[in-house]
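Just one chain follows, in the form predicted on its own, and it is written as structure tokens.
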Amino acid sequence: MIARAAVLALLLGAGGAAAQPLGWSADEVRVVLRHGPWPPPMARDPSNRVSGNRDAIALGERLFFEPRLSQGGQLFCASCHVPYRAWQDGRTRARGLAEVDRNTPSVLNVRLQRWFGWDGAGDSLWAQSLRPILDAREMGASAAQVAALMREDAEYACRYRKSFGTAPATDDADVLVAVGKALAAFQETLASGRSAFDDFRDAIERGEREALERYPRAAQRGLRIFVGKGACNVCHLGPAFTNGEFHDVGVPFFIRGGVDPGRHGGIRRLQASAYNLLGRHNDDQSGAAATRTKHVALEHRNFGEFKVPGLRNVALTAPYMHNGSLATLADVVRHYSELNVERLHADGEAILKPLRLSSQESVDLVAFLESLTERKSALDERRAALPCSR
């Protein structure tokens, strides 16, 4: 406890000339230890009987890299999602058998996620997965190539078997839903490691002072910045930084051939889609898991907006918002900073204002923002982890 209470002197500044006080507030220091702590436990999905199944997670990874569950046997769900790259693709635009009108997300953390996709088109993180493999312009798949798949490859029917307790099914639509609760098992399991912010929030918590002095002095105002007159802490909050809600900040969202209706559309694509949570593939008994899906509601505001990403390892995820158009991060920060409020729906984010940020509070924020980055060693494991061929 006199350790505690001697690193909070020193960020509340009480902690004399010598110590350097950093004259943080009482309220500011609440707001940080609410990012943490991370990483957060692991929880099963009840929506899908194979979440946190060894077996499942085996079949998931092989699934990950097999190109036989897209037309032509071209690519695979990690052509995207590259495990070096962060596991996005560092393109403007997602690029499949033909180039698609959104950036490619992360799946970095996916599985604390309620809604999947930029638009939430996806309740559950299986029927997400099914997505890219049916889409005509990433995968281009159908659910009989994939149950043949299943069906016919020796060692694929093996490992379905080992993970379901069955052989693949005959309904081509309960292979494929199958395949992806695999997929989805594995991507649980994808989580970025610790960041020197992690080590500055639990310095505060435990009253480790040489651990809080180790955090950059610009990391430091830029936090600040994040939770105070940046306010970017009511949207990225939590340990992953992220309300996983949808909003409109003003990033254009026109393409080809007319616009992208972001939430709009993809609450209209949820509602009839045969694999969301209210239909016959959800494996949650109790009817909770599909309870947001039973109660979203579709609304005019939705129109244009896209949900919040979570910022760990933000800076290794460049191009950034949606559609890719800002290509660093302080390209991003000077959105926010001259943000035009014009763009924004009459009936959109009244907390959003232009920040008008001064060139070192810019510098100072993408500092911050780069301080959520996990250690190498975390990433230099994850990637011995992986095969090196499929």
Given for the second form:
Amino acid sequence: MIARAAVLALLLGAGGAAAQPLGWSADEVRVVLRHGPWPPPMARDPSNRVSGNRDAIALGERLFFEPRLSQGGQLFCASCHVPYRAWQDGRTRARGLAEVDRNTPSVLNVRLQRWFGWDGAGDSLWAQSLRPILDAREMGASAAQVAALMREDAEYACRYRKSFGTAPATDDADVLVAVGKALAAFQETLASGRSAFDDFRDAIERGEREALERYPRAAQRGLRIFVGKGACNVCHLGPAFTNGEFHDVGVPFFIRGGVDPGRHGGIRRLQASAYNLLGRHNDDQSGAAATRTKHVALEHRNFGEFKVPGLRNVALTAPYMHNGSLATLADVVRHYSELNVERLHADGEAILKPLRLSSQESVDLVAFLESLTERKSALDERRAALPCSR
Ligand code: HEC
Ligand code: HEC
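Okay, that one was the form predicted on its own. Can I see the form predicted together with ligand HEC too?
What follows is the entire complex, opening with the chain shown before.
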């Protein structure tokens, strides 16, 4: 508390020259602190009985790279969620067995989401992990194919037993769901590492003045726009820079002569899914995990809304938006700066207005977004610490 007061004084100009020029307000400091600390603590997913289980994590990692989960044996999760491309594919829209309508999001930090997919059609990480296996345009497999692989491949059968305590079930859907739960257990471990922004944020909290100085000035100015004039943090909030909700920011949603209904279609798919948290595959005995799904209601305004993406590592995941329609971060900033209000449909967002940023402000905002890039991924750090015999 003392440290925070000291740095507040510093930022406000009471203590020494170095950090003063920006003349931050106490409010700005408070808001910035809310974007951390990073990484947030691990929490088990109660709907997945193997969440956090080491054998299941190891099984899930194998499965993430397993082409036999696809029709024709050519595609696997990592074909699109490519580890060395920050767990996405760099394409405008994903291509599996055929082209998909949407851009591939990174699966880094995915455990912090509460709805999955751009339209939130998944209410759990494990259910979301089944969708690409079954989708004809993605991996095009079936529950029967997946279950046969788990039963007939001796190594998988063994790993399955270790993870779930039983041999693969006779019911194909049960085996498919178990595969989704192992995939989820693995993906829960994918966290991005710390960024220059995190060091700055913690330096504020700890009152470490020299550390504060290491954060580039352009990024500092960009951050102030982000939490101030830009009001970006109304939606891109908290440690992962997302409120987890759905909004329309005026990205056109026409696709192949039709429209992508976004959240509206997502709610319909969620409610129709045999794998949602209201169904028999939810392992949460308390019923708490299903509460949100129970209360979700379809509204007209959901049409054309998409999930607010997290912004960590965003400089590594171009192109942007649900349809990959913006190529660079500078294009995204221009989008918000020149926002076409007519594109926001009738019951659209009251928060959004064209920001009319100067070219310097735009450059600064991009510099801030770039400062959210991890120095080294948490996975790399963990791997470096492992013995070679793994
Ligand atoms: C053909 C490319 C492709 C393949 C293969 C693929 N994905 Fe995806 N993934 C996508 C796309 C595109 C989306 C966004 C889907 C949407 O919004 O409808 C996505 C979304 C996700 C999400 C939700 C992320 C979020 O932030 O909401 C998760 C989790 C995920 N995929 C996991 C997997 C797993 C596990 C596999 C393998 C079983 C897999 N994906 C295979 C392209 C792919
Ligand atoms: C009203 C809520 C809201 C506000 C305010 C907002 N965003 Fe967004 N942002 C979103 C949504 C929703 C998307 C995805 C839209 C889509 O794909 O159609 C998005 C997408 C993005 C992306 C693309 C990320 C990716 O992985 O594709 C970036 C970068 C971004 N916003 C930065 C900003 C900045 C910078 C500001 C402030 C100038 C801002 N946002 C203000 C909701 C918001």
